[in-house]
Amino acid sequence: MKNTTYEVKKSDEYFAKAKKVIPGGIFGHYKYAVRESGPKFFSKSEGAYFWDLDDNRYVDLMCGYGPSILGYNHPEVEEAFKSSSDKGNTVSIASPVMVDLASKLVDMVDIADWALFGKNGGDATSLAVMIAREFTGKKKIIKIDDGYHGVAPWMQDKNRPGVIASDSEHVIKIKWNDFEELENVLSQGNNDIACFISSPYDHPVSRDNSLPKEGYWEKVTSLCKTHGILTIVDDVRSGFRINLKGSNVAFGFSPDMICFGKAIANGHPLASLVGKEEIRKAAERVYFTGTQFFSAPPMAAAIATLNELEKVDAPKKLIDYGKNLNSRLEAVASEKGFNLISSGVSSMPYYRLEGETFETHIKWIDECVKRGVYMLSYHNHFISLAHKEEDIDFIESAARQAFESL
């Protein structure tokens, strides 16, 4: 398939209709991806692709912001979902598939002795913090500045609409990879800190991603243990893309709890929190629930997803594919006189044009999208097992034309 410049007339027409009935037309994190020249709505999806309302096909490098790790409409996952759905969805009592999924996670994830479930990554992170507070009897949270853990008020900046200063009065922010700052916070005699929460490596939405320094996590977990502070890893975005046992295994440390979401059920709504044995009683005491938390089909889809990931050593395949994609894109950029930086883990790369304005970077992204490669000018991207070598050829061609258009 050759790269051509797409028109999105039907998307624009539907967007105008959306604005009449939905505030802003498209809300939440999707609204930040709305570009004048880009697609706003999809008509279908399959594998590594989606099609917009004008029937333009896009190689998707966002994978639904991470959930589609096997590719859209994966047959084994969808069959598991359908089979479970035929028996019942949200029923007045729990399905045994919940027990089967919890057992699967306990067997697979390095630190997991138990598992609980929700719908979004923010459910898992909020629950983890509540359990930490119950277990320790303390209130405060240490997080990384710019670290994203969902949209509950305590997680958001106090200057955002609808958020007030008191929402985050018990949140202490520190710099990523700065162990000395953590030491300073704890040396000030603050004995009311319940937990330290962070992603396994730093992947903010609008700057280069960075891996932990050598020994960073080992020192953090040791110091937290000394002060009676629980460590929580937010593996919602990176979960199952670095190591199936938990991303912490790749970086050589052992947290107290891990939050999963996004890719756990290949796009079906599900999140999970897993933790160590000594926290089990606290987890049992905390009340945190939702009407749809016990929906069975997404849990069946999750078991199928995890089984498929195990079959092929998914993280290695995703990382290797990402390295190849990144090197090809960097070479094309260099050929056209640009310096493309790809940072973070290669299975979910963050791109930036070094030495160029952000407006130039946005323009390059828009030109890629116009030619059938769906990317964002912010946020890390994602690789799925459905992406093929021929897709890299297509992406490379679109990127070359996009650089030429600059």
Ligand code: PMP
Second form
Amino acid sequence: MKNTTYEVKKSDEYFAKAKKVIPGGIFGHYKYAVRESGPKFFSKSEGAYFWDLDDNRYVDLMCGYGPSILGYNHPEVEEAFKSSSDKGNTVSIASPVMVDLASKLVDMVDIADWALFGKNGGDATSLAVMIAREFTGKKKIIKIDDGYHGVAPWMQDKNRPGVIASDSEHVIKIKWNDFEELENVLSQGNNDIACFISSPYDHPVSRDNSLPKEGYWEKVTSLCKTHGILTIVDDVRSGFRINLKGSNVAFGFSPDMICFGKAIANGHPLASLVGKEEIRKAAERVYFTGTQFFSAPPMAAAIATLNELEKVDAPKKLIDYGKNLNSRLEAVASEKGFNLISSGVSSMPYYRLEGETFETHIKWIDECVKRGVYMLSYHNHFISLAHKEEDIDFIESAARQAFESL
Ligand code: PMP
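Having looked at the form predicted alone, could you now put up the form predicted in complex with the ligand?
In what comes next, the whole complex appears, and the chain from above leads the way.
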């Protein structure tokens, strides 16, 4: 398929309609992606693509911000979802599929001796922190400066609208990859710390993503253990794109709990918290629930997703694909006189144009979007198993034209 420049008239019309009935028209993280020239609503999706209301096709490098790991509408996943849904969705008692999924996670994930379920990543991170507080009898949470864990008030910056300072009164922020800062915090004799929560590597917005320094995590987990502090890995974004046993395995350490979400059910709403045996009793005591938490079809979809990911050794494929994509994009950039930096794990790369203003970077991304490659300037991208070699050709050609247009 050739790259042409798209118009998004119908999306714009719908956006005008949306503004009348939805505050801001589009809210949350989707709001940040609303740009004049970009698509705002989809009409359908399949594999590595979605189509907007004007019927423009996009190679989707955002994958719904992570959930689409096998590609949209994966037949086995959709079949599992449908056959479960035919039997019932949210029923007054739980479905055995919940037990089967918990067993699957306990078998698959290195540290998992038990699993609990919610809907969004933020359910899992909030639950993890509550369990850590219950387990330790302590209240403070150490997190990375701009590490994102969801929208619960304790996770948000105190200056954000609707948030008050006391919401994060017990949150201590430290810099990523800075073991000495963690040591300093702990050496101040503060013995009221319940947990350290962090993603396995740093994937902030609008900045290069950064992998853990050699030995960082080993030192962190060992120091936390000495102080009786639980370590929680927020694998909501990176889960299943680095290592199916938990991303921590790739970085050689063992946390007490891991939060999963996004890709776990290939787009069906589900999140999970898994943990070690010692914490089981505390997990049992914490009250955590939601009307939709027991919905069976997303759990059936998750089992099908995890089976499929195991069958094809997904992380390796995604990482290899990402490496190829990154090097092809870097080559196109250099051919056109730009220096494109890709950072983070290659199955979810963040791109930046070295030596250019952020405005130029945004413009380059916008020009790629106009040519049928859905990307964002501020967020890392995601690869799915539906992305093919021919999609790299298409992306490369859009990127080349986008550079030419700058
Ligand atoms: N943790 C991380 C690392 C995330 O990237 C996200 C979502 N972007 C969350 C937690 C929150 O997940 P959700 O939006 O599903 O609540």
